[in-house]
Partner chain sequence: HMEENLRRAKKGDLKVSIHRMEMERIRYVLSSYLRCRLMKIEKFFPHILEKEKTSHEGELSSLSPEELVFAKQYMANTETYLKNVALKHMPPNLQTVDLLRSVPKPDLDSYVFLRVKERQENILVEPETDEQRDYVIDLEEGSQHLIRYKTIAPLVASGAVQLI
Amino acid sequence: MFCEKAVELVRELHRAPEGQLPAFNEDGLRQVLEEMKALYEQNQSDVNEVKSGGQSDLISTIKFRHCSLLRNRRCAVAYLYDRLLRIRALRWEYGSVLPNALRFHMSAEEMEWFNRYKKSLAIYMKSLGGDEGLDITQDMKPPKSLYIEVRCLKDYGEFEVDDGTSVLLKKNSQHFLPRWKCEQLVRQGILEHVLS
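For the sequence just given: structure alone, the form predicted on its own:
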């Protein structure tokens, strides 16, 4: 039936929880594009037939196929656009380094788009706030305190704090660190915020 594969692509994204990226369905997208190509070729041959022979009974079939083509296109674009919005949100959530599990679900083109978006965002942040720039991805919610207690989930190594001191982040060690300095590590899963 017409447009079933395209609608299934959209349903697949709708079923995925918000904030998660399902695996890129290259096979499904290819099937939609093949269906669109077949519909277009059938329409072209029918249009040529109508022009040469004057068979007006094919016009309704041509219009139906054209509507199916438009719907397939709309569904494919909606699928790709929603994935890009989710990938953009992942940049704000995880920072410039995505976990391997998320990268595995992205196509090569999506990885390229993510890297270009990441560079554009970095250039914009450098243009703000003087010489050092301003990291606008920090403090997505206003902080209640400037320092937080964190527990290290993985061995990370040396971590330098603003005053020049270094802290050794070893697995299961707890530290009291500036929020803005360690928020990125919390997002990456290296540190865990300890709620007292």
Given for the second form:
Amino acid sequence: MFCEKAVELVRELHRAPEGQLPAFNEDGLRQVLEEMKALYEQNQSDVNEVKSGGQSDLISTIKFRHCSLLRNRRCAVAYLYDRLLRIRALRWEYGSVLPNALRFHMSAEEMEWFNRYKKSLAIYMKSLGGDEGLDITQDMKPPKSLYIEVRCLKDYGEFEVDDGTSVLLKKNSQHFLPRWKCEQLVRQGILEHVLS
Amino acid sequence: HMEENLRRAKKGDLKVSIHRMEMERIRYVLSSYLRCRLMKIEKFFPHILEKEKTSHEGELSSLSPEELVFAKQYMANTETYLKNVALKHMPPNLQTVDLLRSVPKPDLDSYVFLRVKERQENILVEPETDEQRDYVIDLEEGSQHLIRYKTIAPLVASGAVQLI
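Please move on to the form predicted together with its partner chain, as the form predicted on its own is already shown.
Up next: the whole complex, starting with the chain shown before.
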């Protein structure tokens, strides 16, 4: 039956839980586009037949193929657009630099889209009030206290605090640090907020 | 302002902590507001840009100039991507997708909570179903209501009611 591959693409994304980005199914997309080409060519030849006074009972087949073409397009675009939305969420979750594992799941064009989105967002944030701009990807939760207790999950190295002193972030070391400095590291999984 | 005050205060002063805390709260509320706006712009981008295009002279835009730039870039980026990855490989009569039709529109019929700041008289409430008829209500100052957004949209714009 037609459009099976297209629906499979949509199902693939539907199965992946929110925020997860499965590998780009280049093969799947190519098959959908090939099916569209075949359907279109079949329709073209049938339309010519009908026009040259041939059987007009071909019209329902032509209509059916056209519906399949529309469905294929709808599924393909839905697949691509949903992936873009997931990739957009990655910028807000992980920051400007994506973990390698995720990058491998993106196509080159998706990477390009991501880079342009990043840039567009950066330009906007820079324009917010005054000369420095405001990084609105920070401060995702309401602040409860100024300093928080954090545990280091991975070796990170030296980390400089406001008054110039630096802290050595080694695995399993615990520190009492200003919240706003840690937020990004917590999101990246380097630090862990200890709730005691 | 607050950052300058911080620099002037002595280190270890209690005022510093409280000031800092206040600054963080302000920054959170501000960031949250701007984030929400950006999310809405991204979600409804074709409709928002269409509205901007067709708005008349003298009508205020709902977007800041920078937001408008962002919205346009988002649209161009997405359109180019879809075209290059899929659409241009499709049969010639199917290569354009009408984003205004494919992307869902904001649901203006959804219900919102509001508080009335300026007394309003004779607000026409349109019926939702065929069985109902339209009726007229007055909004008393200070009263709170749950009503369809579409009915009171112009009042939100003029500041006569406040969404809560």
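Bear in mind that the values here come from a model prediction, so they are computed numbers and not experimental data. In this text, rigid core is short for the largest set of C-alphas that superpose within 1.5 Å between two forms. Positions refer to the first chain, counted from 1.
Would L153 count as moving between the two forms, using a Cα shift of 2 angstroms or more after superposing the core as the test? It does, since the L153 C-alpha is displaced 2 Å or more between the two forms after the core fit.
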